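Consider the single chain below, provided in structure tokens and representing the form predicted alone.
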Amino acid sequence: MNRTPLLDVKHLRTRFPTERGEVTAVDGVSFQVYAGETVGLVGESGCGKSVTSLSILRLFGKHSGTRLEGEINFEGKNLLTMSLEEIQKIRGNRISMIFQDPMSSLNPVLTIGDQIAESIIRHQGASKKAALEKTVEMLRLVGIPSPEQRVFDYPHQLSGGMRQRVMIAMGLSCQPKLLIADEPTTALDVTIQAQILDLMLEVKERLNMGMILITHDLGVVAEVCSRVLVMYLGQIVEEAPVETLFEHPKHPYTVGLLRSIPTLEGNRSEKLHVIEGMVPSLHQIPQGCRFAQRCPYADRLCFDQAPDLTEAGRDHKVRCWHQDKLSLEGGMELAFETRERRETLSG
């Protein structure tokens, strides 16, 4: 039986305005998420995994000369034809985001119990004293001790973990059918890594949310997500399902991220894999595929043409002219002894 997806991205395209001309940090970004499922997004800093969710809410200043192509259609309205006030009514309700850093998302000058009363108010017309209520009832889902009281502190007054668990309680007060968390462990110990992800896990099934996780720890996707893609330089060079991934990369970029991963075996003379290279500048992308700078299996096609999203088996999709060279042994056990490491040391 076919699902219909929560969320369906067709050939996104993000353009930025730039003083060296416009970049584009988006380039042909199609991929769906459907209800109740997680899906990943990983790659290294500025390869446009949060500038894809940004894109999604259509979150950049009306001034700010950004231009969206493409279709994001979510529960089947395309968000790119919306007006303004129309995108408002989704955003924070329909869809909410997590973003990376907690303490420059909260207000310091208003309470918690303010903020996140204010989405409630906003969006599902209650009263003021009704919203507080509900917000107290969000603070003790997300595990936040003495919400009555707590509900009257400001930012400041609380830890980096009880700050992420307020962005959490903000981004599920009105029960969104699409959570997009960037980066959402970050900078927090493992202990409350794995509380926070266990958290958003129990809501998401409780509510059938669909999720987008966008993150750089593969340990997180194996032990969260059920398909992920993997994003260099503006576009998705591999697409599979979690298990697929990790056990039949077929992108030399994923494999890559694979082999970086730590161990808790082995010799601990031996330096940690590195992918060799920079990434190249959005103002000199390469002509061929985007990877071959970095590549050890490039050669003349590579540089010369760049390779489309093919099919490499089932629910799985490649961006490479070479993808049946490639293999790894152990990816999968690699991923989840970083899970295990940390599900030991949150005891």
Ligand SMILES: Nc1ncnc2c1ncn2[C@@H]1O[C@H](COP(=O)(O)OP(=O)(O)OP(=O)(O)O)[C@@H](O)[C@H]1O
The other form holds:
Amino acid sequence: MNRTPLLDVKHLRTRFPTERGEVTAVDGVSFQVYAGETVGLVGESGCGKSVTSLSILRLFGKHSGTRLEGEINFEGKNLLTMSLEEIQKIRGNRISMIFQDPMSSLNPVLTIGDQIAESIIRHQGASKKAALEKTVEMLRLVGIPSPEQRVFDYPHQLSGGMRQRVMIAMGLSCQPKLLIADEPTTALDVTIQAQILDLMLEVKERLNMGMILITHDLGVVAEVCSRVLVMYLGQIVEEAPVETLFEHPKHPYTVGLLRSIPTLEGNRSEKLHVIEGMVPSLHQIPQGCRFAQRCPYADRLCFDQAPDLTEAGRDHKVRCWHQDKLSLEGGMELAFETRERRETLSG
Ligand SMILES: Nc1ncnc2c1ncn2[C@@H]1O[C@H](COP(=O)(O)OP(=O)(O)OP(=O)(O)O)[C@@H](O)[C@H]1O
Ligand SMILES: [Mg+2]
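Structure of the form predicted together with the ligand, given the form predicted alone:
To see the whole picture, the full complex is given below, headed by that same chain.
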């Protein structure tokens, strides 16, 4: 693997103004994506996955008051200090994004052919005719039957699965170097999900793209990602190669996420393990470890002082004072059920 990362995010901070004061939704996030690899970004709802990906392309309204800090280096340039004109040339061209909800990202009054062709014309300066031919080719590539006819359809004429394929065709039409896919298959049924993922991976291989895959589905992560970032309340709490993360997780939060995966063999009536408690509000970030209130291992130190993200092994980083306890055999089996003790500590 070429060791110069395609994308190098350093100390990213994203702040939003709100009626109750400013919140820091992404707080000092650093990670790299190399060409040809798929990095998974996981964590419960609201932990900052989408804000991280939107920050990369600065997809916040000009007047939204959003503040971005840090560096986002892509092909040797810092996307955060670039002019808007420059970043617009990169969006949908060198870096593409696929969103969760295809309906909100497709224009309902334009045919899908025109939408894809427009992006090819804008970014690649192709003629209208060449762009339409390329569009048909892309739609065929993503498995849309009779693409010559489908180019004249409007988004509402397609099923959800087909619309998602159109989004992917659009995202890939300019052969991006980096694809950011934010829950690309969540809205689809399971068989279609698998087909779409296979398709994205196939194209990724062919183009040697780097990919960031945001998902709630750890099964998908296990299948397609090479490296995983686990986020909690705006920070990365664990980063590891996928096998390491699944076999030797060191952050209690990661363990909690892993234990909440339904297994195929599992007894359906057995209650699924969920992480106790709720994610704190961005308006009330705990002074110590952000996960302490919900963590079975939390002690005084955890409530008083925030741990840093530290090296825990080869390509493995963890943000936990007690990461070594978890690597002990059976450590993971220690209960997630000591609520009383935690309530005493958190006062
Ligand atoms: N424009 C905004 N103004 C204020 N707060 C925001 C804004 N956008 C996002 N947030 C907050 O930032 C936090 C992170 O949101 P984000 O959408 O990144 O979560 P997520 O990890 O993508 O969750 P999900 O899995 O539900 O998609 C949330 O608390 C959210 O309410
Ligand atoms: Mg999201």
